[in-house]
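One chain is shown next in structure tokens, namely the form predicted on its own.
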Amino acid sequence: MLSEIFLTPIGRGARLSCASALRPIAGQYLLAHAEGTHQVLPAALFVRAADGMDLVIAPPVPEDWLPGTEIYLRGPLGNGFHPPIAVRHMVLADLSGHQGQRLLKLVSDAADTSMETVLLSDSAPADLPLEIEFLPLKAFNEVLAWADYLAVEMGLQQMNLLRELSGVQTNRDFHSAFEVLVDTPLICGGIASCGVCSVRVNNHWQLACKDGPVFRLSHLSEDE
């Protein structure tokens, strides 16, 4: 059940009370359909945080969802982030305009509480935890040299911008552990293989809905 709607500068987020303890890792998603709404296609939801049986959903969520609405969930779906076990310096970079909301679960999932984290974005969420440092995207190249691990969210059309910010010539120049959450429609959850979310990885096509939406940065083909 949808227990709370909260407003943010980038749209509405939500808190869901679940009968079962769904625990997607950062980067995985849930497909959701709301009872009694005009929703035709399921909404792909990304979990920002888990609190007992409650899930805090990163914005945006559909405009016609209201507190008390029954939400039917399928998942967790897809491939999420898999940072190395020993990460001391983590960089979260959001080029998608979501203020890093879909990346922040990486911090709560981390086993090492001494890990230092920097969020790079055009703007910071109002409730950014104090232990996470915020810097603008123009600091990307400088901070990248400090990072043990990089997690990016972006659309494929921003690949050239990411290389420019990073100061690299090709995707193969990125560290093999660095990963990207591809911001793309996730409609069928891998059931129909409709191809809407196709991504070229190592010069062949994969589906973000089941092979992603998280991929190794160095594996994305150069024409993305």
Given for the second form:
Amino acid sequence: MLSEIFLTPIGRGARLSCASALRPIAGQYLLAHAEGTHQVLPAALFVRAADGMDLVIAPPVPEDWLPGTEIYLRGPLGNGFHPPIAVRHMVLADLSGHQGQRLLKLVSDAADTSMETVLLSDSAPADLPLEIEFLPLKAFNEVLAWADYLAVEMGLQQMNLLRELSGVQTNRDFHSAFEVLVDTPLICGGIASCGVCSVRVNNHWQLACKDGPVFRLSHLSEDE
Amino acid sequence: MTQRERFLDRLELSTPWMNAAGFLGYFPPTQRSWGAPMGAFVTNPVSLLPRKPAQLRQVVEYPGGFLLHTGLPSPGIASVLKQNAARWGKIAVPVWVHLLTQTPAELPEMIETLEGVENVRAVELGIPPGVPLKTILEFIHAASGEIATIACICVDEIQNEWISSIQDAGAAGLVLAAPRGMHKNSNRLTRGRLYGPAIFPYMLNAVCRLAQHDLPIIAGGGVYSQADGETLLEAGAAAVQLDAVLWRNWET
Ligand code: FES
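In place of the form predicted on its own, the structure of the form predicted together with the partner chain is requested.
Let's see the whole complex now, leading with the same chain.
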């Protein structure tokens, strides 16, 4: 059940109280549908934090969801982030205008509490944990030299911008551990193989809803 | 026997409910997400050769529905059959293979291949948009064989006076597929198929108009509740296809 809605500059976030403990890893998603609303397609929800049976959902959630609404969930679905075990310097970068909120669970999931984290984005969430340093996207290249792990969220159309910000020529030049959450519609969760979420990976078509939405940056093809 | 009973009997359908092509993949998922049992499984569109997704794939949501543009990617008939032909033989309901072709010339080879596949009882023939009746009839003739042919034409394109010709050409039924439309997304006009409860009144009107003919009509969109589906059946639809409603209400 949806227990709380909170407003943010990029839309409404939510807290869900679940009947059973759902534990998506960062980058995995849940497909959600609220009975009795005008929602036609299920919404893909990314968890920002988990707290017992409660899940804090990164904004945006559908506009007509209200506290008390029963939400049907399917998942966790897809392939999430798999950072190396011993990350010391983590960089989260958001090029899709979500303030990095879909990436923040990487920090709470990390085993090493001494890990340092930088968030690169257009703007920072108001409640960004103090241990995460916020920098604007123009600091990308400088921070990348420091990172031993990079997690990006972006749409495929921002691939050129990412290469430009990172100062790399091709996707293969990215460190093999660096990962990307592809911001794309996730509507059928793979049931239909509808193809709206198709992503070209290692010169083959894959589905972000099943095979992603997280991929190795160096595996994304440039010839789509 | 009513027309619907004859249709269900001929195509060995235990119920008039089924999925629309493109909404359950190439093999049905095991979990059920609809109140009534399905009478058939309709595959995703299958092309002769592999088909890439569209360059700009999009979904545009608007009140009451959504526009979907994917380019209808398909791995091609050889790959689809390699992965699914044996499995289709084991499912409890008949399989309808939705064929996606650009010209009638592609059909005989595909039909011949499918005739050897167990449990494939019908081909649903996706007719390209904007073609005249003459071309529609060429598609239907080219698909004739041992497997029943169901023509699948957008509800916004079908005309009353075409129905008897489509039946005379050998179609066992006609799916009224989701209409095409346009919407604006990120400052760009996008064309695609329209889905959602907003098209239900349009579909109901078309079923009432076309069900007066002898050709069985299958309502292929706009159904987001069992009551709406039953209304279409009462209005004369021989069967009802479900689309994105099948993507929700799954158990955790
Ligand atoms: S969302 Fe339909 S295949 Fe990925």
